[in-house]
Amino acid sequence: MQNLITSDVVISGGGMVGAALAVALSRLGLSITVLERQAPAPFEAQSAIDLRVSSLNLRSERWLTALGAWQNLQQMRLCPYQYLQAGEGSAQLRFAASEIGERHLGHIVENNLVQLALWQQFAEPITVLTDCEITALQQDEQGVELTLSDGRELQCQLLIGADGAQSKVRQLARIGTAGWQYQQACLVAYVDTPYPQQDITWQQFYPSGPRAFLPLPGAQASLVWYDEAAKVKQLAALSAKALEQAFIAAFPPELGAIKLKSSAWFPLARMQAQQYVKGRVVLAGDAAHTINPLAGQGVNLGFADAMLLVEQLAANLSAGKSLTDADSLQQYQRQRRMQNTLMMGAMDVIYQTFSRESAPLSLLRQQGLRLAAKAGMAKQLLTKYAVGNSVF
């Protein structure tokens, strides 16, 4: 058939996680087809910073370096941070890169630039199809057959859904989800600050929700304001000047006199697929799970999915097994689902602990933060875990 495309692996979704999978799997000698709505735009140094940013930990940085993408990002823009701070009232818990022998704890990077840096590593045998989506999916013991919206058909041994929280692959494979919508929403703002580029990211807890500061290249920052959904909608409806003043009034005075450049809001939800694997279909990243963005772990969890999946598939090839060996794919599902569930639960515990308005509880929380700041070895282990390093 003239419209038939055959490859070893089809990846639906060419965002950060999907693109990383494409690069890594192509290096195993597999033929890859990537489906993505559109290619990322070229980088322009004078372009405004995008509102969608991620905090990439050291483990993600190492993997992107191995894929050759980190070197591309360094030619664009990114912002390292050496300190991470969380607090309530006057009690502050600060983590420093120097405490674990590192130069930094992570980087704040625009999502679209991470995607672009990975796409710049695309080469044979990666085929990219844009302006189309999967409309039908069938699988059996022989493989997977896909029909696209433009009429073309694809055949592959393995289909990976890395197509986001509203995954079409997950829906077509009839994989259910469990989760809920949080009562809070999130307002994100890109601002100019009165200070040079900063090397700290911080989060201050309030009964109505946390407020966070993420440094960006130059005298710029991303501000994140969590609050009741109705409150966030009211804030989003303000004029730029009024919203600017609302941020200054609501954030700690150390923020200074900011100038608002752009803003947007979005609801918060927790979701996890009931299966990460169904036959020859595998889910990764936001297609498999979404998490409260409280600690900025979303894309790091997605990259962790991708790393383990590549490791499992590489082991299958080395051992002469089928690429879609059932035991291997089930091991991927068990490990990643357990680890993601633990992280999601930890974020919910933090969220619930700091959202209860009570003077005695507030004093107890603040005392806990002060004790944690003096915890020595335990604090170092927590820092190592947060950046993706081995704790042993």
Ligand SMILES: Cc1cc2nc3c(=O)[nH]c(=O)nc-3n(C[C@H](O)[C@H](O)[C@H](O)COP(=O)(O)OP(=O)(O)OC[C@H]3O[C@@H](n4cnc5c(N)ncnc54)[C@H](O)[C@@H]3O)c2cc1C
Given for the second form:
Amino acid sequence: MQNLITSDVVISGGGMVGAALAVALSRLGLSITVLERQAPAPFEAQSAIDLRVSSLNLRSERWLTALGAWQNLQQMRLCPYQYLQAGEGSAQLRFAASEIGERHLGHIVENNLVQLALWQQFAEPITVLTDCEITALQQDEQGVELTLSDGRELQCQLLIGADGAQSKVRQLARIGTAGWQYQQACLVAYVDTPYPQQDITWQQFYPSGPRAFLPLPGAQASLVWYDEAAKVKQLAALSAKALEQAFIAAFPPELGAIKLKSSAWFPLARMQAQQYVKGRVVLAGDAAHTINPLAGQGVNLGFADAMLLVEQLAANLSAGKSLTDADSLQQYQRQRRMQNTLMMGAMDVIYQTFSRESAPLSLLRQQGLRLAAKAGMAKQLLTKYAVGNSVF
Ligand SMILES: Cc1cc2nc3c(=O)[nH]c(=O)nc-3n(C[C@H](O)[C@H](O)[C@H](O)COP(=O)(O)OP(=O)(O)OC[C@H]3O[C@@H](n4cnc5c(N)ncnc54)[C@H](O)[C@@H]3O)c2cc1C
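Form predicted on its own already given; the form predicted together with the named molecule follows:
Shown next: the complete complex, the earlier chain at its head.
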């Protein structure tokens, strides 16, 4: 039947996580169909930097290198950083790549360029279908059957939902979620800075929420301002000139006289799917979990999901098991849910501890930061954790 497409794996969502899965799984010899609402636009060197940027740790970078996408990204745009600083008032904790024998701790990248760099690695046996989405899903012991919005039908052994926080796959598979909306929101601004390209990313804590600096290529940066949702909405409604002045007044003076180029605000939500696996349906990335972006872990956790899923599926194939071996998929779910839950909890503790206005608590926080700055071994472990290495 002309309208029927058959493949081993269907991936709904060709964003950063879905595209990485497609490249990695195609290398196992599996036929892949990627469904994506909108293909990434080609790169133009003169184009403005996109507001959606991520901090990629060394572990994600190494995986993207193995997939051949990092090399594509290097031909486009990215900004390495050697230092990471967090602090409150005069208490500052600075991590340096040299302390763990690395040349950098991570890179700030534009999400759409990471996606494009991965799409540039798409080759047979990957089929891409754009401008359509799944409207119906049925699964049994034989496989999964999908109906698309354009009337076509798909059959596969495994369906992966990598279609982001509002995942349609998650909804169609009737997988529930747990979580909440934080009272705070964040305002992201893309700015020109008065100084040349920086090699540090920093985060300063204030009682109303953290304020962060992420370096971008050239004399540019991304600024993130966390605050009460009502305050963020108020700021977002200001004229560009007034907002620029508000950033200059609110951020540490070392930032200098920035020039605002664009801005947008995002609500903050914590969400986790109650199951990552249901029969032949598997969730990965933001479809499975969204985390407070405070420590820039979102897509790094998504890539960690993808790495483990590929490992499990490769092991199934080489052991002659079914691709969707239930024990193996359960192991993916167990390990990734535990790791992601731990990281979400850690973010919440930091967020709550640093966002409370209380003089004794502030003193305790500052003493803690000073102590950590002096504790060589503990600091080295924290740095290793920040770059995505296992510390045990
Ligand atoms: C303000 C903010 C700052 C952040 N900063 C960082 C950071 O510094 N570091 C970090 O690691 N993470 C950060 N994150 C999180 C990061 O952006 C996400 O974790 C990441 O984008 C998740 O990737 P994904 O591929 O799982 O999902 P997405 O990026 O959401 O991609 C999903 C893809 O699926 C497609 N899609 C959606 N629905 C359908 C459908 N029905 N059919 C077909 N296709 C569909 C979409 O078009 C999209 O391409 C931040 C998030 C926010 C909000």
